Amino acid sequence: MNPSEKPIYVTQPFLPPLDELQPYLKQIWESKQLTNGGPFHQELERKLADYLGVEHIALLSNGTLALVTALQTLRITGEVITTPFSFVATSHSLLWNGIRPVFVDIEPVTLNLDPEKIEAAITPHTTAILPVHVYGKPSDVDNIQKIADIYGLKVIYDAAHSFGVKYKDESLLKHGDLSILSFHATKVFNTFEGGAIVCPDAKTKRRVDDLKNFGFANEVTVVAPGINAKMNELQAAIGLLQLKYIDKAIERRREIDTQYREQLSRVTGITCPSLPPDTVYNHAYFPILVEKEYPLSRDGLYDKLRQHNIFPRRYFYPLISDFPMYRGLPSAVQSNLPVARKVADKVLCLPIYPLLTSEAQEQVIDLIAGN
């Protein structure tokens, strides 16, 4: 099979037409508020809330201010359990806060924080648990809610991945003590950079509106050392019209989803992990696994389809837990993380976005097929 004559890559940005923005920009244009707040910021969270079925969100520049900035809302600090099968971000945001990360190990089904794992790891500095809800899946929310109000520990959850997604009928984003989301380009909805915070009560939304804005409070009050992490108003307003988009950006994911699981199941040695139950899911992103039966190693189907200008990426390999800054913590021993180790050395995740046409998607399958 010949390569590809354009790269796929395992995601593109959707973007809206673009002379849909024009009428924004000119709004933009006049008021000249571009930032601090502005009218589109303030009608994307009145949206949002809407879309997502949750009370209160508040808008920060990016996914990653938003979790340092939500562990500062709830005043965390000492010890914060987590999951090595991450992003680095899930753990930097600890270290910015100088707080210290302990990693404890996933489940092999969903590849979440294992909720056995974590009562172990409870140590008198303990404070809070931060779970991922990796590729959008849910976490298992009830039992790791039933260890933190046993032990009067806070959560938050990284739901960078989790727009949309609805678990047992309801925002899987109300969990927890708090939600954050991504919307940097890579995800299902984006604001080319963006995040948000999703807030249980108005109260706990102020106090993140305050931190976000260099702790002010009004025009000559600072009440916390805040940071600047306020969303503009063009990416508020790209945000907008996204939302005209996004379900049919989700459905069509959902197609490219069903055809890997129907074309994949046939091929020995390649594992596609299951859809949650219970939960309406959002097609973030198609990891398989590549298990010893397949005639190439992980990393040898990497190439093989790298050589053809298919771009997969190893999601989440390597562990947060080998990189420099963490490696040295004792709950980044190997022998402490024997699940998220596995599957780190097996995962491959496949291109998977609304303008991903059949045709791209029937060459990745032939590649994986051997065909």
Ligand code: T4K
The other form holds:
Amino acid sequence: MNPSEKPIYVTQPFLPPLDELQPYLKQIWESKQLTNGGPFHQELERKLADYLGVEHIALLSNGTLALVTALQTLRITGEVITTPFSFVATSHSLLWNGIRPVFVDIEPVTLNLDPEKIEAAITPHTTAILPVHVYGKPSDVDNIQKIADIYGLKVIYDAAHSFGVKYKDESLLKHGDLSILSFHATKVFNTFEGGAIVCPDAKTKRRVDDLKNFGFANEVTVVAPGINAKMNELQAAIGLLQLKYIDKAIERRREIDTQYREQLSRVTGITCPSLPPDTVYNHAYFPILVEKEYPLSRDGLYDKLRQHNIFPRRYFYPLISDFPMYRGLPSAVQSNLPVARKVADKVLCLPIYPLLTSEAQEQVIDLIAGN
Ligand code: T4K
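Starting from the form predicted on its own, produce the coordinates for the form predicted in complex with the ligand.
Full complex below, order starting with the chain above.
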């Protein structure tokens, strides 16, 4: 098979028609309100809360600062239990708050934090659990909450991948004390860069709003050493436009997912992880696991696709616990994380995005199937 003419990346951002941005730009130019909670920012907060089915949402400049700010909002200190199988921002947010990450292994089917292994990692210093809904798929929220209740721990979900995901008929983002979202260019819903914190009540949202604005509660009062993590008006305008197209974009992702699942489940040695029951998914990622029975190793398949101008990604390899700033931690030892290590060595995320053509997808499938 000839290499694809145009590179096929793991993702490509959806962009609304350019001419639809013009009226928003005009309004920004006329009002000169560029940031600090302007009208588009306020409108997007309202519309997103509505669309996602949550009480309150605070917009931030990116998902990483949303994580950092969420931890500060709940005054988390000491040790926090988290997963090594995620993007490095999850654990970095702990270090930025002077908190020690404690890695706990993942569960082999959902690839999320394994609740059965959490209790053994709790110490007198543990204050919270920071699970990730990896690829947007729900963590075991019920069992995680049970443990949190028994030990008096807070739960903050890194829901960077979970825009629009529903679990048991309601937004997945309602679980835990707070959830954060990412609106990065590579995400299902993008504002170029952007993020949010989903809050259960107005008081918590107010604290987030103060913290994302240097800690200012009013012109003369600073309540905490906050940071500048505000979403600006241009980002918010893009978000308002994206909302018009999001359902169609997710629908196209669903079709691509179905096609991959049908075609690749026939290939010996390729596993397509399933969805937890009761989930309405956003099809943010399409991970496959390259098993021993497949003729190539995961990296062999990764290289083969790259030679054909197709660029899948090994999300999440290496494990966070293998990066230099984490590997000295007692919980980072290999024997503590056997499932995460195995999964990190066989996972490959395939191209999935609304503008992926059927021909391009066929090419990816044919190469994996060895045709
Ligand atoms: N928590 C979790 C669980 C996360 O996954 C992330 C971010 C965060 C927290 C933090 O949220 P943010 O602070 O980012 O809002 C990407 C993203 O940069 C990162 O947002 C994301 N997770 C992570 C999983 O993936 P890279 O290094 O893989 O991105 P990059 O630049 O290689 O992009 C991948 C492909 O996407 C490119 O090959 C082409 C395409 N692309 C990318 C960009 C940026 C485009 O077509 N256009 C673009 O503008 O990290």
